[in-house]
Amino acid sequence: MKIICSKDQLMYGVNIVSKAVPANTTMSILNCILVDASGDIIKFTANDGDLGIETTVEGNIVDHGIIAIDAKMFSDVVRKLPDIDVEIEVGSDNIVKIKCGKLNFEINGENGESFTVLPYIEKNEAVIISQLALKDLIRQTIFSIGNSDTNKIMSGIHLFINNNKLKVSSLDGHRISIRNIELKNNYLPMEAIVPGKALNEISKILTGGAEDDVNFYITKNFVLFEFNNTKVVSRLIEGNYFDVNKMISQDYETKIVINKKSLYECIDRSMLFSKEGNKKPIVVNINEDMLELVVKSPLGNMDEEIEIEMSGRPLVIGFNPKFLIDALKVIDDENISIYFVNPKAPCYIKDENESYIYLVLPINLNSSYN
């Protein structure tokens, strides 16, 4: 194999397809990218066995064949390189040499033959979203996935697709972030449990245009997105996904309305007083026009008040602040509407079209907070 390409489309390559090498692994061709020259165009590919990432390269093929290169090695060698044409060279003892100008490399390669290709995945009909919208609903409900072996379901965001309506949901035991929008087209039902890790790498590599499509397929076992000629296949979590329809609540007996960033901003002064060994619960206080925020801990004390519009009965109600300002963080509204049925239920934060709804559940004040 030969082939020539600029630097800078082999770093783009090596980028793009490292999010699927293994962090750990004991197998050594799982470490490496396949570099695929033998047929027209230059494909680099990665795959750990759950998340496969395969995207072109533009170069010359001068000869034919494929080769597996260690990712890091590979990644290590590109990035210390000239800005000019890099010739890469394998010969039949798997021997890959690189040549940039006067620079020689020479790397021990893996048959190619032996890697692991992407699983075949049938298209039917496509999914289709620009980048910009699958970016945002990423970044709108990624925070709430849960990180425990014990139930990989809430590892995994939930895509729900009926008519042209996308629902997204995460949970985590203590939130639900929802996500609903309108899609370009109508689709059947159809519904997947997508790993949260395989939605953060595509998140990252998605160049987040608004006039730029992703489309996507759902298998019974695998998502294939595809998009700038890069493609990315993800198993699927397998199981049922929770129904946060029954979570989430209608009735309230108490409502505001208030300044999303001024809550933010306030919040995040209270979580100075609440670092690791010292957690303790922001007490809210809701009384007519106004939201007192109060923070008490060994670290010191803080108290906050936030002009509000409340309709229903004052209340006094406990969170975590890292829980409420992770759902802040991601709301785009200047003001936004909070509900609360009682200082044990949840909260939600939610628009008028419910576009987007965050739940939070509080904490005990009576055992907690003293």
Given for the second form:
Protein chains: 2
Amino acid sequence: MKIICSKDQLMYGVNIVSKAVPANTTMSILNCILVDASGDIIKFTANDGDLGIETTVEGNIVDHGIIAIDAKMFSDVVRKLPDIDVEIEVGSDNIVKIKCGKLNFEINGENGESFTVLPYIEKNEAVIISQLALKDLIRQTIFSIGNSDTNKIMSGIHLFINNNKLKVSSLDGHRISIRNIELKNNYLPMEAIVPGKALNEISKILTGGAEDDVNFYITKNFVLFEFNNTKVVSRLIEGNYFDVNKMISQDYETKIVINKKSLYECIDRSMLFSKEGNKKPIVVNINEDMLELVVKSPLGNMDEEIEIEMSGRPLVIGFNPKFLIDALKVIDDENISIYFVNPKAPCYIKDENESYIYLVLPINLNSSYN
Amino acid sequence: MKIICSKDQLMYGVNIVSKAVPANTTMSILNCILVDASGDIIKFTANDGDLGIETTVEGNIVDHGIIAIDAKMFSDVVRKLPDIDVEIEVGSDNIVKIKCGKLNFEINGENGESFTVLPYIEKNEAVIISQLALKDLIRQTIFSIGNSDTNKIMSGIHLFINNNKLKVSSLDGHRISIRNIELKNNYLPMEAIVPGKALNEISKILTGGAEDDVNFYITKNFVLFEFNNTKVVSRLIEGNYFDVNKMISQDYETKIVINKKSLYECIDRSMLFSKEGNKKPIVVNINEDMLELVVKSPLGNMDEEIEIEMSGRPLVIGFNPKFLIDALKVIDDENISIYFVNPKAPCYIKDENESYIYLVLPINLNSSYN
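Let me have the form predicted together with a further copy of the same chain next, following on from the form predicted alone.
Let's see the whole complex now, leading with the same chain.
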């Protein structure tokens, strides 16, 4: 194999596919990037079995061939190259010679034939969404997925498509995050539970904006995302997702409207006293036009008042501040509405048309607060 | 005690004196900042016994008094305050009440009387240097100090003043760094071994430029630096410093002139193969108008050629790349001169008037290479 590429193209390809290389240091075929110049184009692929990424790299193919190169070493070498054309040549001994001006590198490759290529995905109808929208949806829901050791299904994000609606949900036993958006096209109902880890890696390589589309295809066991010159294939989590609609109540006894930034900064301050395993709840006291937040801990105490609009009954309720702040972090509205039922029932942060719903369970103050 | 300050002034004071707080998590008086409003001005002080920093903070003193506050907690609270005036009040119970609009914090203070204030330094003649020059000198020599566990004296930086000359030296057994600069004034000979740790912290708070002066005073056991409204006192390392003049030779057999950036980037690349305990030397082959750098390791091989001007004899010599690159990093010249004697003797990177001299010991290729 012999190819000539710019340093930029090599860096681009390596950075994208490296997201599918497991964080593992033993040299093995799983830690490799497959450089495939067997056809008319140069393709880079990485595949850990659950997540696979393939992208095309611009360049000239002088001699056809394939080689697998340790991703970490390949990435390190490419990053350190001067910014000129790079020649990559591999002989029958699988030694990779990288030439760049008066600079020569030699690193060991592995036989490309032993690399597991991406599974073939039979494409049904493509669901189309902008890169920006998909990246936002991931960011706005991924923080509340659960640990895969405890519950495999909770470690995924649920995508549900019906007509022109896409509903994205995640939950971890303490909270639920839901985002609803409208798609450009209409679809028959379909759903998938995509591993949070895969979506996290995908969101890192979605650099396009609102004008750049992603096409994705859901099959029984896989989801395939296609964008730019890149394909990402993720294995799906098997099973039925939770019926989140049943968990969300429309009833409330207390509703407040509050400035998001003021609440965010106030809770952020309160977390000074709930760090390092000292899990003190924050106490939220809602009364007429004022929300008072109080935290008492061995490290210190804080109280702060924030003006609100309130309807319904006064309320005292306790929370883990992290769960509230995670939700506030991904809401862009200047003012937000929060709905409460009673001190033992979840609260809901949601907008009028329910483009977002964040449910957070409270902490029982009688048992843990003093 | 009751004082009123802006958030900015509090942050400024806390950030400066925190540099003298040891990185230690148990709450004790050593981990505290002393807030002293017993006189006409507000002073913040931190002191770990070896290094002490004191600075003044603008604000109004409503009630005089002193209090010691845990530096980490004080810093965290101040950072999270809204950007308005802050009232700090301490009662007889040593509880620190921090008020800012509708926000109240309470944290525990410690009796200020138990805080160890800075030692009194009898000021002899002030040595005057610009903040920028002192910061540069520290950066250009501190990387080659030794570990204090192995040799206490090597863990310091040697300052030697005579007439209008300041010579700054450091060494760690593998290399020596020397910087010579001219001062504005003339002084009688004096010298000090200042702990590298103290100079590292000082360089972080030297934010002034070439127009802003530092005055420093060397006594038998201490050095006092004064700049802006800040005093830094460091205990000196006892003993006689190495006679570095005797270690530096003026003789050479080979001299090269090389582009610094090309050499830096070449060595930086070669370090890809000398990471993770795999301490392979780089082999430098100097011959006529070319320097060839070769590294061979189980991870891979590299060779690169760089054009040079050479005088004297051809030479093959081995180095630990880190020692060369540390020196190159702090040299600003576009082209540098390197002087060699033989493959077992140190090389010198220095300019014509010896404003800098960096000595680096080679690695014996016969014993460690191949």
